[in-house]
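For reference, the chain that follows is the form predicted alone, supplied as structure tokens.
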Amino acid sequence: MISVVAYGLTVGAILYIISIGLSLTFGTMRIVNFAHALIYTMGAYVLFTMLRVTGGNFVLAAIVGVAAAVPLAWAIERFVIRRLYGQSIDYAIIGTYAVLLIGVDATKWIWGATPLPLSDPIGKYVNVLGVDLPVYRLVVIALAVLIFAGLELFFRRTVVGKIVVAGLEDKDAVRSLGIRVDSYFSLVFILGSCLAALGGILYAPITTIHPYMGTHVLLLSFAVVLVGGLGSMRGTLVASFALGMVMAVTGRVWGPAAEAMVFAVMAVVLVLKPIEV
């Protein structure tokens, strides 16, 4: 049972790191960003490439992988997302999904379609109640908690964070003060994209790297955001770990139903509390 809990918390941590970017993007821009999955995938592939360049230095390769998300996110926001502000949500879905498809084909052209496995970068275990748990998974869980705490401090204590929060409440009022709130929203978009890349980097040693890995996790991330509440950081945290545990427990009983149960929970939540877009 300890191993099931550890796996569920690990999956929940990864889902949080990925999903918080989607939640922030919708909360600030009212944009459903399918290209988020592309940046998640790029983070994993850049990690794989940089591990060879750096001689296996995971931390350095991870830093480069997150940094590589910045220009990609800027280009997507500048040339795609920015043109969709104020438009129907359908345009955002079509536009960002097109970016995702182009990115998947570009990934196959650069790295090929063959799955690329990575090993545990730490390779050590800790005994918890008689069960050996990978230290790497515990580190991933701790990172998710630290990221949540960091984002809370950022939005509550920094000037930029307060401007973004105020913009969420009343964008026109913030603009009337002479503040270019859209520029701050762009920073939030890039921040969320960097977290998506980090999610791909952290999950790469647990799964395999392949061109469609982003499209697979994207559906789970949307389920997390819908269950936790669009734009809610705390709701996203709770939903991520809750759905991670649902996947782990269901997978222990009946593996094929693990992910289906996530969407069953999402359906129940939407029936009880429909979203307002």
The other form holds:
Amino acid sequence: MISVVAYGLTVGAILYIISIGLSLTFGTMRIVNFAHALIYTMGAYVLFTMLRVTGGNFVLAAIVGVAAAVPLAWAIERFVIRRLYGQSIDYAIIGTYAVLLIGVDATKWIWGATPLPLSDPIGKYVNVLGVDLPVYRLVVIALAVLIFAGLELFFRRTVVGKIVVAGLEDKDAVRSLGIRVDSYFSLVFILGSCLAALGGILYAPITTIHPYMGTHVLLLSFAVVLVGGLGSMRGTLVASFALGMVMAVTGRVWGPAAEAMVFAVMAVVLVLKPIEV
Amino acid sequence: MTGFLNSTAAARLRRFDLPILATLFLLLAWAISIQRATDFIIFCVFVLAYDLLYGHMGRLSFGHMLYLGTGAYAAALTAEHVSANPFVALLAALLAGGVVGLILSPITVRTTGACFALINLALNQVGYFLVLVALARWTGGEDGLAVTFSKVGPFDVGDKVMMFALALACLVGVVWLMRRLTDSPFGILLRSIKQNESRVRFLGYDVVRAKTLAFVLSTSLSAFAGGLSILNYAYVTPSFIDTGRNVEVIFASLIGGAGSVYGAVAGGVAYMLISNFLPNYVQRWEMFLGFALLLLIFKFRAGIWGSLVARFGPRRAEGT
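And the form predicted together with the partner chain, for comparison with the form predicted alone?
Next comes the full complex, and the chain you just saw is listed first.
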């Protein structure tokens, strides 16, 4: 029971870290970003390589992995997404999907297609109510909460964050104040991408690293964003943990059905609460 | 070269489109082997079904393999458990696609844009899971299912030429149907929904009904294409419902020129030519596909048919 809850919280935490970037990108730029999955995968692969280079220093490798997302996200934003601003969303979907295809193939080229295992970087267990839980998972959950708090502060207290929130509400009004909304949105895009990379890095020790890991998680992440409401930050938080729990409980009953159940729940939510986009 | 064909000449040419189409496919069969041509034709039916939603109604589905796969498995299971008659299997595929479309339409139809794409993708993933794991006892899971079809009179789907003839007849029928449909007031209604849905609603049209009808038509025809390919291969595998293969039909729709019946056929053939012959020379297939897609959406949005019309067609040619 405890381990199911803990697993649900871990998955929820990872889903939150990944989905928030997706949700913000949609809210600000009106773009569904399939390339998000690419950055997630790249984060994990860079982590793997850096672990070799640094001789197992997980924190350092993770920082490099997150930093590597910055130039990648910048390039995607600058050369693909910016050219599709304000046009039919279909082109953005296809364009970012094309980037994902290219990126996944590039990962296969560079690192090979075989899954790479990664061990738990902490490797210690803590006893909670009679159940041994990996400390690493608790750290992941704590990180997700920290990130949520940090983002709330960022968007409520800082000028940059307030500009972005205002831009979410009414882009043209903010622009008419003489603010370059688009460059702030690019910033949000890069921030969201860094979080995606972080998600990949944090999830890598729990599963294995393989070229399609991002594509896999992206679908779940889309479900979170759709259930939570596109562009809603708190909705994303609630939906992440709710769907993480759904996954954990279903996985306990019948393992293979865990992901399908998430989509079934999503379908039910969407029937009850239609969204206009 | 603009205006190379004036509008009367274009109209005259259009009257003979079906014989021209059939002749072109016969030439294709002669050029690349009859089995491959059958493959091409079946894929074209799928692209036509897909383009009804994407090109005409402006709904980009990222999960249309679900409907193709529904038809494929419906045909295979019918042949296995009900009747080995290929036409019964084909009918079962068509009906299964319609029923699945009807069941899912309350979820999908009222969404637009990104939501529509993603919900179809998610449903496709559920379908993939059902076929691969949950219903593996019946579908054969990852191994798939081999089926045998009986002869109907002299007709035998195992015969290459007869299968080609059947597929071509189906394609001609579907093209005829789609042309009638898109030229009809219903087709105009769909294109108006693509342009501006609320205005169409204000004019008093039942938008939801029109969208549901288009969606169910598209899913049925996709399933029909799935059934046809089972007749052709006599084998079904989960790759028929694989989420990752949606990009193929999107690519075909784009390269041919979305929103045109002939464009869909051109796109189907173009994609199949690329995917059949290029992998021999291109090492990195997915990467190539990705760059080609980027090129299409940045530089070649009109597609093959759109460019042809712009170049040779009557000056004010729009759509088909």
